[in-house]
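As a starting point, one isolated chain is supplied in structure tokens, in the form predicted alone.
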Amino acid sequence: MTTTPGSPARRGRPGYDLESLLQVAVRLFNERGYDGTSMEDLSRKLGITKSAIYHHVPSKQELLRLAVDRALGGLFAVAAETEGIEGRAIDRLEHLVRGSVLVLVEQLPFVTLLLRVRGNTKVERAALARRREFDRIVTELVKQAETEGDVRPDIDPAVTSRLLFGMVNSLTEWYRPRRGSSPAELAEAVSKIAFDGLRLPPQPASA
């Protein structure tokens, strides 16, 4: 049975496990909104009783926590990789952007849900706090790249980071798997559009 790290394994009815339940829940949350989806809706969609769902998770809020934690876990894993890269901050920033695009494509429904949380529950507020932490990581990289002379200094680093990841996050609105570019091609396109405009051009050598 598929489980999430840190969550106790639970036995369910044959044909249903925590992973399949989570996939359906996230799809419904994205279609109807978290607040607009009830456990009754989920049980009808799965064709099982609510008690069968509760055999896997104690509440709807736990399904939300598992979903947003999966998206956040992917993003922070890329951020951890970025910290281990030697060299200039602009290159680490580009690695973070590319990796975040790949996480978004791989975990599209989960990242979509993460970007839609509004802080109405304890789980949502915790997710928003972690999103702010991720934003700080991006902003710090932009500041370092500016200090190193690789990023144009006429834009506030916080604004640059918001614009940069605003473009990345907008993929949830239009990207659909199996259509158009591959994940690697998509990451390359985002990187080119973002960093060709972000980098300072080489400065002429002083006479």
The other form holds:
There are 2 protein chains.
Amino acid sequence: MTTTPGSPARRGRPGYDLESLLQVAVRLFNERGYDGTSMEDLSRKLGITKSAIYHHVPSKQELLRLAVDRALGGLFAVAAETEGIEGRAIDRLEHLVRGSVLVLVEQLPFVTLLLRVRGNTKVERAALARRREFDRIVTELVKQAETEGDVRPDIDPAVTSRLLFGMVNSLTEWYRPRRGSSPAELAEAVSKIAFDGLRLPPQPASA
Amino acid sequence: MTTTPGSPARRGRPGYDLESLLQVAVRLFNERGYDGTSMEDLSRKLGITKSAIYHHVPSKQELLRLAVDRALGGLFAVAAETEGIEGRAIDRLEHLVRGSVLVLVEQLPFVTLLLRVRGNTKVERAALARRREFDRIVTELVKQAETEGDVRPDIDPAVTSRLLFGMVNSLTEWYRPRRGSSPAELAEAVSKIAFDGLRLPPQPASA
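Alright, leaving the form predicted alone aside, put up the form predicted together with another copy of the chain.
What follows is the entire complex, opening with the chain shown before.
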């Protein structure tokens, strides 16, 4: 067992590293809105001084940047994986949808914050630009799958991709971990509904 | 031509009735958040005094109530129509989905505000309770359609209904009137994807 002599003053006081500080900040941003949360609010919530926060990060905007970068990093990692899959575009699209559901569930508060970003600061505008880039990747896959005859051609690919990710992103509104479906079940549910629909074909009467 | 003697002082100043005042208030709430908008902000935006606003409505909360009631009124009117449709539950569900898309598009700013309500005031808690009631109507229709063998039984009906309306509600995030699809095309697109899926069945090779 290791003891840490010389630091008794820290006992009984919460210790934060950048990671745990970020977790609390993101939760607060999601509750009160990024604009509505001050470093003062954060310092009260953490029970540490503002200068203790500034020891870890230079600004509130930097906390936002770290948070949205984590969400975007997860989503773009899935998009990169997707590119490596040989074969049909519809299979890549399905991989992207399933992988995105898993990222959303794993990084729920981070993606929730990303999806609420409105573009008032440099960090927010950069995040919005990367979201548009991700949307373009999805739309391109839909177009390609349509050209290959695997996706219905009767809906504008931009509309299809927005509806598809509208369904995926809705998870941030209603999914609560530790209740109901597992991440894998959710990915399966989204994929089934999106690709094959809710409707069961009429069964031939057995008589 | 009618002249209005005695009111020259009003000329060149915007005149608001409750409806136009509500429209501006809802736009402002959506831009800055309901909590983040004061009656002072609203009076500046309208270019009229606060007491001129209070001539129309007693409080900010009353503006919110009027706005979310309009959105909920539209959605529940569709739900009531749906109940009157005879036959299979899947047809009622499809009617509810299509009708909800049309309400969202027609009442876009009002439904956008409704979907952002978080429950800090009495009006917000009442709106959330009615949203849950609407969700229960959707879930019941999904369950019934499943019992009738028309909807895939391999996904929890509560998850199915949340994904379905996740897709519908996403319109408030990306649909812009006067650009792209018409409301009827959108309702058709949502319905096709939700009920029949994106995937086209493999075509028999013609050689």
